[in-house]
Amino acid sequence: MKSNSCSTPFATIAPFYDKLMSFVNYPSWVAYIEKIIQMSSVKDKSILDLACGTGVCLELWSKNGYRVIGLDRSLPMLEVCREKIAAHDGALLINGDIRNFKLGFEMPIITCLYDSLNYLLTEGELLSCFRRVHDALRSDGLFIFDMNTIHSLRDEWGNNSFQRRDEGLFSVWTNKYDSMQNISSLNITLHVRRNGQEIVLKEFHQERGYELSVIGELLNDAGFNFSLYRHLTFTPATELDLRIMGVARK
């Protein structure tokens, strides 16, 4: 059995990420966001997905007639994404950082999904991302995102370790929560077989939870009008929700 030292997030697990996330109902996320787009009367069917990962949502939107652009810092994740959307006309992938990206053109819709904003561990980083999004949006453009709450990271993830089996993959997930910084640290250990040999892959991830009032202040500072909802609903978000959705307009 071979083992690697802990790698940066979304490097070694990239080829296995879709299997690890097979429990996520991505079509429901896409349908919810499309409903927001329709309710907001945005006619231009073009979407930039920040931290697009392996491109599951990009592929779904492309099949629904959207022109899609994906941006991600992880080259291994983008390689998986590239294979997925290669056949879709007009799709564009960008290697970039959500904290400081610059497009050179404006978009009508920008999304950032599945905890990606929680990976920004300071208010300054989160504000920088919000400002870059505001700069990249057209006038009256939409920014739609989700975030894990402090309640989710502290009380659901907590200081726990659990094992999973996902389509033949065996993994161990160990969380440790820092209540002073509201940061959850996660060690993922993934056991895979290659050429008849078991290989152990390890990654280290960190997410920070933010009070809803802080998220709102930072969105205001970036120039947005916004609403925060309980995940995949239009019910106002509370600190007791596990995940919230943000809908911000330039």
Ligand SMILES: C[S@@+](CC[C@H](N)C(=O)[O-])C[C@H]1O[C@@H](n2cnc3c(N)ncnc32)[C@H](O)[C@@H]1O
The other form holds:
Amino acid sequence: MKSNSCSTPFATIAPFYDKLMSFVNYPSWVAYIEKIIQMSSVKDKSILDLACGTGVCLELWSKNGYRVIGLDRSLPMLEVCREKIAAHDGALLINGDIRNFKLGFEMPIITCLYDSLNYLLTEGELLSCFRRVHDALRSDGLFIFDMNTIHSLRDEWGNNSFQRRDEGLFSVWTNKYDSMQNISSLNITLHVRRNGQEIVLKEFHQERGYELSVIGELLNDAGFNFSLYRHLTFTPATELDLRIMGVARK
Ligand SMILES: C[S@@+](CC[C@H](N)C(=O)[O-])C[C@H]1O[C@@H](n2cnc3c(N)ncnc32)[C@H](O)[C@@H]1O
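Structure of the form predicted together with this ligand, please, following the form predicted alone?
Once more the chain from above appears, this time first in line as the rest of the complex follows.
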């Protein structure tokens, strides 16, 4: 058995990411977001997906007639994304950082999904991202995002280790929660077969949970009007939810 040392987040798992996420019902996420868009004044079908990863949602929106732009800082994730959306005319991918990106043009809709904002580990970084999003939106634009709550990172992930098998891919997820900083440190170990040999791949990730009041203050500081909902519902979010959705209007 061969083993590599821990790589930077998403560098090693990028080719396996879609398998690891095969349990996620992305079409229901996209349908929910489309409902929010349809209820708003935004009629222009153009979406910038921040931290787009391998582009599962970009592809779904493309198929639904949206012009899509994806931005992510991980080149290996963008590489998988590029292959996926190659067939979709007009799709644009940007290698950038959600904390300091500048587009040079305005978008009607910006999304940031599946824990991506939890990867920002300080309030300053989260505020910086919200400000960049505000700058990049046109005046009636929408910013739609999800976040894991403190409850999820502290009580679900906690100091637990989970073994998973996703479409035949065996992985171990070992979490350690720092309650002073509300940061979950996660070691992901993948067992893959290459040329008849088992290879062990490792990555280290960190996600931070934020109190809902803090998320609200930062959205306010960035200039947004907003609502926070329990994930995929229109029920107001509480600290007891595992995942929340934010719908922010410029
Ligand atoms: C859990 S994945 C989610 C990917 C995708 N949004 C999805 O729904 O499957 C988190 C993504 O956030 C990206 N990411 C994390 N921090 C980032 C940053 N500061 N700037 C840009 N991308 C970032 C990672 O590279 C990764 O692709």
